[in-house]
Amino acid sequence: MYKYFKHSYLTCFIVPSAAMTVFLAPQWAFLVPVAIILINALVDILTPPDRSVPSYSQHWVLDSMVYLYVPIVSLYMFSLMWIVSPGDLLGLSAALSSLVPVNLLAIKQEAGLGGMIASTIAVGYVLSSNHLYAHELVHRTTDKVAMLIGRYLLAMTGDAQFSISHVYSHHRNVGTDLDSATARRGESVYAFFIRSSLGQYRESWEVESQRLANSGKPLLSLHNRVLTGLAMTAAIYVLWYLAAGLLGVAVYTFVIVLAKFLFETVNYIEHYGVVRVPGSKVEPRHSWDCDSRMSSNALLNLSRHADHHANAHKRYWELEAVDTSLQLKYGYIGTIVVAMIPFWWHRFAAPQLAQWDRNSASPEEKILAKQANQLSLNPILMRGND
């Protein structure tokens, strides 16, 4: 039974507990992504790999732990909202306190600024997990139901577009130069923040463009589904207006940022310093992977990401490790931590680089990465060239 339920971590504990934390003790919100990555990183470091590939004949009930992340992370965001606003929101307060002897109203005054600051930042990093639970549904392009709530949870974070430009874009050309998501060697990853970001919205125009002229549909429709997308998180941006005014708006924009520079990273760390010949098959070799055991239970097997992008059609429990030259030993949390140190990230990515140069590389990729390496300015990945 437990294979069941061990990638539910975050749909039936960690998003739950933060959303009740901000209610019942809002300053103390900032102890929510602290305690994700102590203990993401410490599991992952103490523990064994988790390589296993179990056989499941109910996979209704692995579904359920997508779907039902939907609702509770749409607590979690109100969760914000209410505190943030002005008084009690929808006399939510007033309604509890006639059930249970909790004043959610007093708590709040109480925690005063403090409080929504901490809440704000514990929101931010957690729907950064929004991303994770739509790239499992946004990849099932036939199920309309799937589709529509993938990108209801990307429209969370602003970045509904990640339906078009990582499905149909990304897989087709990561590891070139014309897929805005692959971080290009020498690169920081606050550079292909902006880079990454601004490229995918580019890139997801020109797929909607060409899809669009292909039906004879307008590009300026509701045929488009980038302006759709658009759309629906200004409608959520509506919402937060009129439940707490500007400041409302101001600390909505926030949480977007942080949710997305965080799920950037994560791209970051997963194709970084990968060269291919445009055109050419995908194979496991293009993509960093990863078998540490919290990583892969705790991320939907996103940490499987070799056998992703070579297998895009698998679930997300049909996922398997794969021996590549590209490891994140320290895990998915412990490798972002890693990645936002720059000096520290390409001590770290150069000499795994260099070994997938020697070794992993076609001949046709070899050049790729000598010119690559010579751009850099990597000391270590330069002298791989020598």
Contents of the next structure:
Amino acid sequence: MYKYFKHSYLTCFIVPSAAMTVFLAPQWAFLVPVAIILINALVDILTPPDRSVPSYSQHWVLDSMVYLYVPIVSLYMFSLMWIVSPGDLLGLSAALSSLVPVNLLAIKQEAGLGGMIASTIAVGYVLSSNHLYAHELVHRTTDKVAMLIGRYLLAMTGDAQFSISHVYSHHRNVGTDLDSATARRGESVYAFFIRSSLGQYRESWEVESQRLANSGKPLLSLHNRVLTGLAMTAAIYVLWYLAAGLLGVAVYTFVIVLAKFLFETVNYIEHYGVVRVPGSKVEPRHSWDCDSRMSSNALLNLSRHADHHANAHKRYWELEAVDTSLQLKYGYIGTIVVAMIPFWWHRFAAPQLAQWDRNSASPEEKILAKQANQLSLNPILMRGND
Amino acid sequence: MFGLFQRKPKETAKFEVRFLPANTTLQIEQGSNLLEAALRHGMPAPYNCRVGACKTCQIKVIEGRPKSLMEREYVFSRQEIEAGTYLACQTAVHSDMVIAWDNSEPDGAAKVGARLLEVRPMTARIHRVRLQLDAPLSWRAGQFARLQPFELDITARSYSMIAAGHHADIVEFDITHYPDGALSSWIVDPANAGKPLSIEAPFGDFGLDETGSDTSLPLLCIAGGSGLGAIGGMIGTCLDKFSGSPTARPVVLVYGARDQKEIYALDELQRRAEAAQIPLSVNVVLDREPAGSSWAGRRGYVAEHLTDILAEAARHNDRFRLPASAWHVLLCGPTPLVDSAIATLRQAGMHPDQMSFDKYEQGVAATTAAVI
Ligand SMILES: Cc1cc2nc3c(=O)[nH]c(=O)nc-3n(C[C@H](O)[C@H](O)[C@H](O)COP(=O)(O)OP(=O)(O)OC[C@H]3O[C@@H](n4cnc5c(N)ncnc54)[C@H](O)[C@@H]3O)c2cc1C
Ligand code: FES
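After the form predicted alone, can we look at the form predicted in complex with its partner chain?
Full complex below, order starting with the chain above.
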């Protein structure tokens, strides 16, 4: 029975408790990311890897973990909107105090600016998992409901385009120079964040232009999904403005940037330094993989990324851990911390890439890898060329 | 959405799907994914991304009404959609069908758009150029393509394609840079990366026709300059195909170039031949190597050395000790080199039927046919 709940942490536990924290103890909300990082890192380091692939008969339970996340995370974003708004937005505090003896408004006023800042960080941090849930949904290109909900989750962090670039560009071009979302050798996560985020918008725009041209529809119209995605984000901006004015707009912008940055860090560690000949088969070796328990359970097996790319038709619960030479042995959350410290990251990643070049790369990839090492200007990688 | 009532196993209808050109018929359950079903039944179905992005699994539906699991406009033009083009990985079976994998032999040349993807200098003058095609094409190693950059007002130029492509959307050429050459200067300029051009391919029947021939007989390959790209591609294909086989074609390669700086790709070929345990004798003839340089090898024109090269190969390896009529010859490169080599080989007793060639004649396209 437990197996049905192994992917429920975020939906059933982490996001609801984070929302409660923002409402009830906003000044302590900065502990939300701290607690998440500690719990994840400790479980990943202290428990044995989880490589199981249980078989399920009730797929709807696993699907509902994904769909239930949507109202819960919306409420979570609302919690911040309420904290940042000047008064008792929508009369929430008043309504609640007639039911239970808490005065949210008094708590909020007491927490003051500190509460607002802590809550903003807490919400920005957790909203990075929107991409995770949306990722599962936007791969279901036949299912209109899944697509719409996935795109709403992405629009919350300003990134509905991901539904296009990820499927039609990233999956096709992963590991090649054509893919913005593959981190180049020697690139820091900060440079990658900018290049990848902008590049994905360009790719989506190109894919969408082609699609609209093929369907005989105008580029600048409501048929354009890059534009409708941006419109969804704009609508959420309007809500923030109505709730909390320009301060709301500023806070929401910060949330978007933080959430997107954290997700791009995930993108960064998933394919860092991988090379592939354009058009050649996408194999498990073209992704970094991770079999840590908390990473795969909490993150809907996104950590089993090698299998996801080689077998992109699989649902999240069908994915397997793969023994490639590129392993994220600290788990996802642990590795994100490593990635943010480039000095540490390069020491972590370069030896594994050197091993990949020697043992896993095809002859053509070996040549590309050599060029990538040269371009990386990173001494550890360049040493591998001698 | 939740599939709440999936529990009861329902009797699902099965449909008959016939695959061309193999003409195999499979019984496939209603709603099944076509690619998954084909793979499950052990069909050699081509695929890569499985999300509907790469088009490797492209099919033509000749009969039947499939359900596409994606908007086909993402990857196909209106004409292609009207012609019944689908992606097998994004197709659900909902009726009896007849489908054709789109990877059968090309029946003619097609013109498609492309982008200049990458240029890698192999020597000071020869560059390996890689193009990304907007729509996949199929060709054999040695066939050539006609290229025309959109921004240049010139007629198309011909270039031999390295290695074969099956429904591929990446194509590579080795191109010699002529500083006052319109297309060659444009295409080797990295500043033009990403720019569009049109490509029409495949043309020509240059290449190794193995039907009905004895594949243990030796092969003589003669390449001039960037002609080594196409020749090397064909040798590579042979090496891969017959790797480890004690009766695989042994190969004598003669490369004619200006000077030492133009030697490329030969070490790699030699290494691959060793790995495949296939005899490969590599010979280089330089015609403009400065006198008195460190070059201790052959100098002058390829034609002058051919007889000697063949005799030497025979001395080193029994498998080359065969009469002139046993050889198969491939020639590729500038016209004078090809013409003079053919003349010498005919004097040595070889027949035009044994030879296949491509001349890099300026401005001339179809040249291959063996009328000598
Ligand atoms: C079937 C076929 C296959 C070919 N395959 C290849 C190939 O794989 N790789 C490749 O590099 N070329 C190949 N060529 C030659 C190619 O088509 C062009 O002729 C060549 O690249 C020059 O084009 P350009 O536009 O740069 O020069 P142009 O603008 O046409 O010519 C400008 C100047 O370059 C000089 N020039 C042009 N071509 C040559 C030549 N071949 N030899 C000496 N001087 C020359 C001319 O004398 C002239 O001064 C092939 C030709 C044919 C017919
Ligand atoms: S396998 Fe890539 S489109 Fe079907």
